[in-house]
Amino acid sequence: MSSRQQILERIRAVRQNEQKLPDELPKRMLPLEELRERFIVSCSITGTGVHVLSSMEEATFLFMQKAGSCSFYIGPGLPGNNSIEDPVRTDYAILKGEFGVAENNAVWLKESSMGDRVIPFASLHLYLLVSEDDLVADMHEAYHKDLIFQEGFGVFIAGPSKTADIEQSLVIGAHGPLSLDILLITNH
Amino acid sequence: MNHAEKAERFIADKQRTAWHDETLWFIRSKRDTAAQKLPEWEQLRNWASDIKAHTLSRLDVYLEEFERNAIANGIIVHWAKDGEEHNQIIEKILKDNQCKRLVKSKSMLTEECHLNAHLKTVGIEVIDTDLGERIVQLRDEPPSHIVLPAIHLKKKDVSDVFTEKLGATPGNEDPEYLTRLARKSLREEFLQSEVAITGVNFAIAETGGIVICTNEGNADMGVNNARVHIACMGIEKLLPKKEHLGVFIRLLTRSATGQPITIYTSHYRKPKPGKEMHLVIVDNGRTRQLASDDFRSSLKCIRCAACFNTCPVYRRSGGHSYDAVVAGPIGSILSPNYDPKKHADLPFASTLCGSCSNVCPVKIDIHDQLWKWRQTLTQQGYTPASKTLMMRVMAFMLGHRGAYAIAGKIGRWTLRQFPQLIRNRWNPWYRQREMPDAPKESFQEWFKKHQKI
Amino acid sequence: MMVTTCSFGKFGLVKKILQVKIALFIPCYIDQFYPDVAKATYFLLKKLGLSVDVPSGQTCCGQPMANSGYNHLSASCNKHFTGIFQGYDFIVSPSASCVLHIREHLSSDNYPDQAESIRKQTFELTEFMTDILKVDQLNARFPHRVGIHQGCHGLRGLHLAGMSETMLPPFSKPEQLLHLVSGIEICYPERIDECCGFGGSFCVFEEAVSVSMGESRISEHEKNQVEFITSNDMSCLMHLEGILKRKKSPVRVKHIAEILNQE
């Protein structure tokens, strides 16, 4: 018998009565109002910069200014051309986020907006673009989106990479980006 | 050496113990603050507990559903009945890919299977990439905490080992400097490594995908640079649907560190075109735990370590005193399942205060299971004969009123007349504590004389 | 049983209470080492207008064996306990830990039904006073600064108060009673409900950790400049007292019954 069969057999041999799943989970638990304010507060806690801007063009302009003469990468779906060939050595990257979560500042990034899966982790400074219209209240609402698990890879990013493994001293910039900025596009 | 002896050694360094205790208590406080912000906190715990209990009650069904979907996604699925098979599967994948050196992010399962040690014997080197794990790896010691692997160390210890192994400037103890140094050295490993191993936080049956949570970004740096991704998971990591993640992601980090979410919550469903993704599903004693009515619910654990941080014994004895892959209260109920003889002391390394069960986000009755393990291990004969004898005498005395009255009288009389018989250094109570006074009359003796009052 | 139909007010309902059979259970270590705590409990209940039996020959709840992994050896203890305490409406005890053990683990092959009802009828002193007697005034005076030690078994086992880990509304049965004592000043240590480290046989088998835990409780109470540490669990206090005396601290311990009974 294969290990697979053995394991499944062992589980079946001790099968208990079915324990009930909770009734349908709520689609949202936090109130919808003031999503933008909540989101901005959440960002401040994780050390994420927030820039409220009025258009995508304004956002990429700001990004180009920040990048200056460093190598940069502009993700699919955003205006502009990137400056490098090796994405792993990117200094600055800007990517389009699908939606943001107000309770924890997480932004959902889908694979097709990354260009390369490694970009959001390897770049030194990461900029994520999110529309104010695409904010949700909490993770319940987030996980009701079809976008989750739609592609081969997707990730919630909720700040610059960090660690406190040395005597619990917080250090921003562990293995991922040293900084994260969110460019929040308003609708008015 | 048992837990008590190792704990005594740890405590001997009073300053370090105080720091360890206070630091972990601070994390427990951060957890409280995060939980207080959610009025639905207790509701979330109930849901999490129910979802896990349901999944365990239909684990075979969900494993098959998960496997089916994962295969359809292009993932290669392996099954391992124990740690040895797990290691062999990985060794074979590595050999097929001519891999001699690889990166691995945090996975308690690979620790449990002693993967690194096994691969070393066949000439393959594993580089742990979580900073805390890298530190303890360079020191050639195991992690002392499942979320904070190097919490037993001070920055001087880190500086020392980085000076020796990574060429750090001697005496520079700045955490930022040391972190950057590790970043630089590990980035080279990420770029060169053809294979990356990760753990799995959650596996979703309906999508055949997995979720990995990290703050450092090391798992994703490894996986997305490598050609081959091997993810290792215990059979209990399953959740039926992706919507269930809403509950667990909200609970996991709030319980672990007080953060609302980890920096990276990565959802891997398919390998990148042209690359390989393997999944190793491991039993290694879990089905034995599943069979036990008393201990089944320990499989609900999501490895947040909230029970470590709240445990007054863990905070004062350090993770290494447990001498187990998973320390702390949850480790004390998981470990005896693997090796009851070796870990027979762990269920006794607790005052049964119950704080662990209260912080547990999936509501495992940890302290009740500690009590039950005490019974199980005693009945299986894993407790010292001297203790058994003592308990037999005590049980007789307390079960017979005459024996009790006489023993009490003699005991108190001895304590008054020959205190040095009891107040001596062989009496562990007396080493750092005074004995209570011994009154001439017990309450019952007094009551007999005065019952008319 | 009539108990459920009675609503026990404060003193107006003494008559009804008189019909109820109440037994006092004094755990072994209190009987032997702290007879004053037992006396205070006895007189406190008398002061509340109750007639209380002290069944003779009582010994122990069986917890010392059970918590050490030898529950299977506590049969004779259980049989003895069940034999002595059957037939009462309430069994009241000044030790939360022992009460918890009875509630969770008392069983008897000889008297299974009696054991079952004893489990439900055994009450810790303060919960008996707040939940059953509904005491809302008390003739007691204790003009001192008192630190409350919340013993774990009373807190997390019997739910005598809100627990710091859970996000539920706060309450405290022991504190509610202490507020009825005139002149008392109540304070809590910084870590409001951390374990003191007694833990039964843990206190000797894990002596180093046990004492270290006790020392931290004490240092927090000392920071509050308390004169007394009180609790509804004398076993925690016995352990703390041992450490206090060794370090010659001016802080003393007092069981909650002694304070509630102080005039």
Partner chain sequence: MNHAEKAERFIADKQRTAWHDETLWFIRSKRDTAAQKLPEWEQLRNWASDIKAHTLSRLDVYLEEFERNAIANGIIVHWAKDGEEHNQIIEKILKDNQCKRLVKSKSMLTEECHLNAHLKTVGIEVIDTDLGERIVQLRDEPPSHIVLPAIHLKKKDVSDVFTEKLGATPGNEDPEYLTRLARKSLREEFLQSEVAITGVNFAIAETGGIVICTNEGNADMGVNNARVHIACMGIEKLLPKKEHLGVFIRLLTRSATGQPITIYTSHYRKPKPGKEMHLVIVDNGRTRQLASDDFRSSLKCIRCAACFNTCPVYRRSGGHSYDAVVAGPIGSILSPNYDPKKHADLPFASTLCGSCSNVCPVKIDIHDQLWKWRQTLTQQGYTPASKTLMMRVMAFMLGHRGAYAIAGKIGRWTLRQFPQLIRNRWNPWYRQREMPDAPKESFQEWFKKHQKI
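The structure presented is a predicted model; accordingly, all values stated were derived computationally and were not measured. Take the two forms, superpose them, and find the largest set of C-alpha atoms that agree within 1.5 Å; that set is the rigid core. Positions refer to the first chain, counted from 1. What changes on going to the form predicted on its own:
- Relative to the superposed rigid core, Leu78 undergoes a CA displacement smaller than 2 Å between the two forms.
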Given for the second form:
Amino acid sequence: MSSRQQILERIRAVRQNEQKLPDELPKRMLPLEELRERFIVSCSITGTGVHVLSSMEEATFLFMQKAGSCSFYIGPGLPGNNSIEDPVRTDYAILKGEFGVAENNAVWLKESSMGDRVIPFASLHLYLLVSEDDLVADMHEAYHKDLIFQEGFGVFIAGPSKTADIEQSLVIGAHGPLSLDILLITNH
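Show the other one: the form predicted on its own, since we just had the form predicted together with its partner chain.
All you get below is the one chain by itself.
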């Protein structure tokens, strides 16, 4: 018997008590104020801009001010929705997120909210709009949401990508937008 076989036999001989996984993870319901605060703090830690606004119209107005005369895209379901000929050459894009995760400031985007799958990754500056009523505490709670499984494609987006692997120089927007701003709509 080879040494490999001997090692594998010893591993098989050790039996540990098997523990059954729970059928469902406990839900962690937090008050809205705490969810909002955690979401804003996680945005500031990751370098994601966050703007607390009172309405979708105010969010669209802020976006238009930032975009100015640059090429821009306003996603489906938002006031002033527009289409673009070449999504790869979009300077600014604003999309409506389904919900946000407070622990890591990730926002869930479903395919029908993007218009084109390339928009959240190819635009230079991305704005995601999410209502504070749609915040969840963590990824465990996020996966309890049925919205994740409604469409064939969706993505969690959290902050602009960064890498410092290449010659230890920080590169922001390595595989996505240079900046990400979240427009958090409050209900008061």
